[in-house]
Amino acid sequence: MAHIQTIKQIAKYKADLNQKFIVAGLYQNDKLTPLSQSIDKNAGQIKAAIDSGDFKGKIGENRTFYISGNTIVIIGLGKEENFDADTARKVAGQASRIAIQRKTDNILIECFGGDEYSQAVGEGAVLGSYQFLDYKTKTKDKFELTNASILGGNEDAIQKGFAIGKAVCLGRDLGNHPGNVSTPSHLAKVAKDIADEGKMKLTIFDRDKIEEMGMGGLAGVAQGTEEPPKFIILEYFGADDKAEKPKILVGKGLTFDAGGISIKPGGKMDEMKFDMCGSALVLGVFQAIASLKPKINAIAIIPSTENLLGAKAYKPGDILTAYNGKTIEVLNTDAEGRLILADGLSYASKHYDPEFILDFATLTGAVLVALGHIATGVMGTDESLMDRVKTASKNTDEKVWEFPLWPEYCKQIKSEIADVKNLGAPSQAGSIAAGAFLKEFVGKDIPWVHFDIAGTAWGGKPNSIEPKGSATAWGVRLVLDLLNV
């Protein structure tokens, strides 16, 4: 992992601090932040730049000053009355990006906005420092920002932000690794590392057990690959009352998707390594849980395989039987994510009495048509749970948009020869049809929300906390906020 490895909090600024690269702020109303004032008290260079009209403090605008042997970067914070957690997060991320550009491995960042934004600054500093360098061999391409100090703020909140930032970076790494590395077996190994750190129970079913248990969706998709499929379960019971209903997260772990017999076009097929980003999100959340040890009960379920084509691959027209006994007519083998999730949702519903179930999947290209790379499509069965999702979305600025699951849509996935089919009406409401399909495998009285992250898991416009050409691990922060971690 290439990102900040340690963050320490410094309570008070002193001119003789052993920090050569310092980042402070300026609001758009020409108001210097406390650190900027302290630095500029004698030299006056920052104030001179403001008075000249050269520096206005717009969000992201920055200027570099060299004062008393230190490199001082002042970043614009925008209008003070509009400053919020997302601004703090992105400005802290920009500070890290600037440090990497200048090849400094240690940075002092002001806690922009004060104690209230400590967690956001901690998150942003880590997220902005993220780079995926695992396969770079030239030293000149591998500079990393490894250490940061944050001036002011709340120590506990900063460290929480640091832990959440690291969890997001884990999710990004899992998505960015190629399909020959980030295999189902690799996901199982990462789950074991998380289980060991967080003292969680880990259960892994292999191909024989998957078939024996009647997980026909996962077993069917896995027929075409020699890579061993895995059904991964992580159980964390941290609540004071161990009998408290657990919150269940189900993540699609399709580690490479060629489309099966319904093969995808060759163009951009390399991006199908990202088809396991639902599982990366879930493992990122559980990495944060392992680190922060919240008083909640939570369970992760990850059905994982490749979707390839060959002599043994499942075919259009096949009938599969899911773990809950429902039969599925396969009309397109490239609509495979919903098949493996069917077993994950069925298992969660049968073996637990959950408070709710959330599932995450790069499920449909249709959601990209509807929402682009800006928002995740969500749909579900419980209004109260959906309200909590939307609140967490606002808190973290990870955007969601709700689609309806009306009966008219649900009828479209009924099959003539089986219980359901894995496609809806041709060229209509593809994302909703996928959600309607998944609904068939969730227990009747269990609150449930489905997240289609096909547009947000990678490919969006980069910014100070979202790297270019990378998996995003979208949703890790949203889910942690929802779980009150």
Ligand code: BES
Second form
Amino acid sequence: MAHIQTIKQIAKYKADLNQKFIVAGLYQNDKLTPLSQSIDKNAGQIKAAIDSGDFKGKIGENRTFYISGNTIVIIGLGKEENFDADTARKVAGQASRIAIQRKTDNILIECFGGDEYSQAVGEGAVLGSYQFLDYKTKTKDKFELTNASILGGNEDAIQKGFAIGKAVCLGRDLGNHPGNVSTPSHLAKVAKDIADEGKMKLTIFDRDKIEEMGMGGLAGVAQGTEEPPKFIILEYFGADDKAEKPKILVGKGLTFDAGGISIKPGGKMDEMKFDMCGSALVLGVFQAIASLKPKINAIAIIPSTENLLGAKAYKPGDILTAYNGKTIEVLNTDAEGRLILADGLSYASKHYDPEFILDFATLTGAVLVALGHIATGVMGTDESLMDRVKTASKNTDEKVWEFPLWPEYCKQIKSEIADVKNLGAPSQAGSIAAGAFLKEFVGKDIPWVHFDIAGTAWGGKPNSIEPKGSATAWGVRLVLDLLNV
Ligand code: BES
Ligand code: MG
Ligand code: ZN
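Got the form predicted on its own; any chance of the form predicted in complex with this ligand too?
Shown next: the complete complex, the earlier chain at its head.
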């Protein structure tokens, strides 16, 4: 939990503000931001650096000045006409990063770009401050930025950005913890904390109940592990009309994926601790809901287990019966995510009358081949819901790309001896096959979009708001935008 814990908004800059470390901006056309101007009024040092041609204000550039006993860092904001929320978020993140490098905890950040970017600046300051230090025991390796002030901007929007940033950090922590810590029981405990804070109803089914209820997908995958599986349900009814149709989020909570009997190769297998990032995204969203208390009805559903191998493990050729009664021929035990999601989607469809269902899963290596670490693959059954997803994606700069779920693809998951099989056609369209499989478990007429986050949940190029080697909690911001939180 190493990130900014409190943000204070300061309405006006006063030169005698006891703030030793100040971060302000410069646009690429030599234009100082309001805070840079106030600071440089008498000293003229910043102007001198610009005039010398040494400091151009490009994105990523920064210079330090020492003025009236304060350390002033000026960050390049790029061209003013190109400035947008994404830039505001990233430069605010850079400000936090610089404070951490310099080991200072008394930082004042300008609300770059003005009031309309307040939320993005609040988010960026927190995201840039995120570090995963829980397993570093030497204090010299650690410096945590815990407080920041933001000058200017809109107080409510800054605090909203702060709450969203914290929710993303929670999602990252869940992903970054190793598989021996971030277990299904751990996810259940975090869900309990969120439920307590947000006055939500929490229901958890354990192994016996999962088997008794006929959740054959989750029960099948969980056969190979002694770690207790969990089926977690969080219910939040915040709309004025409690009967308003809820929005349902389903997240893959596979806390370690060895592949099962169809075991994975050893290289990078450690990364399969991230196979619960779908559930981390959903819990991150619900953490933000708990703190912001929006007027919506929303349900989280998380099927969670490990996928290991052993004497009791499920095997290629086994046939499982999912919660909606459909039979599944297992041709590869490593295609396990779709099996546990089958029960999550069936449960959501049977027990609620949702406005829509969204599911999130690190589901296929194939999506990484198609889109790299840049975009999440999405597919679904409802055009207008897909349009809302794409709009939220643009608003938050979390990129998605749609794949088709045409009947030709959907036929590829039909089984000779059961209703469906957990593989598509050999060596082709692997991400679509997984989507086509999931579609079988979504109730007819329920708008649904599936997000395959296997490329975006970790592993991308680091930047000022995405630390190296960390889970990203990709999608928390997109989904909150979509839900109008
Ligand atoms: N968790 C993996 C998907 C994955 C692979 C995520 C690599 C991130 C990086 C999933 O359970 C899986 O193993 N999928 C298989 C499916 C295949 C057997 C049809 C895959 O993609 O190889
Ligand atoms: Mg797998
Ligand atoms: Zn998996």
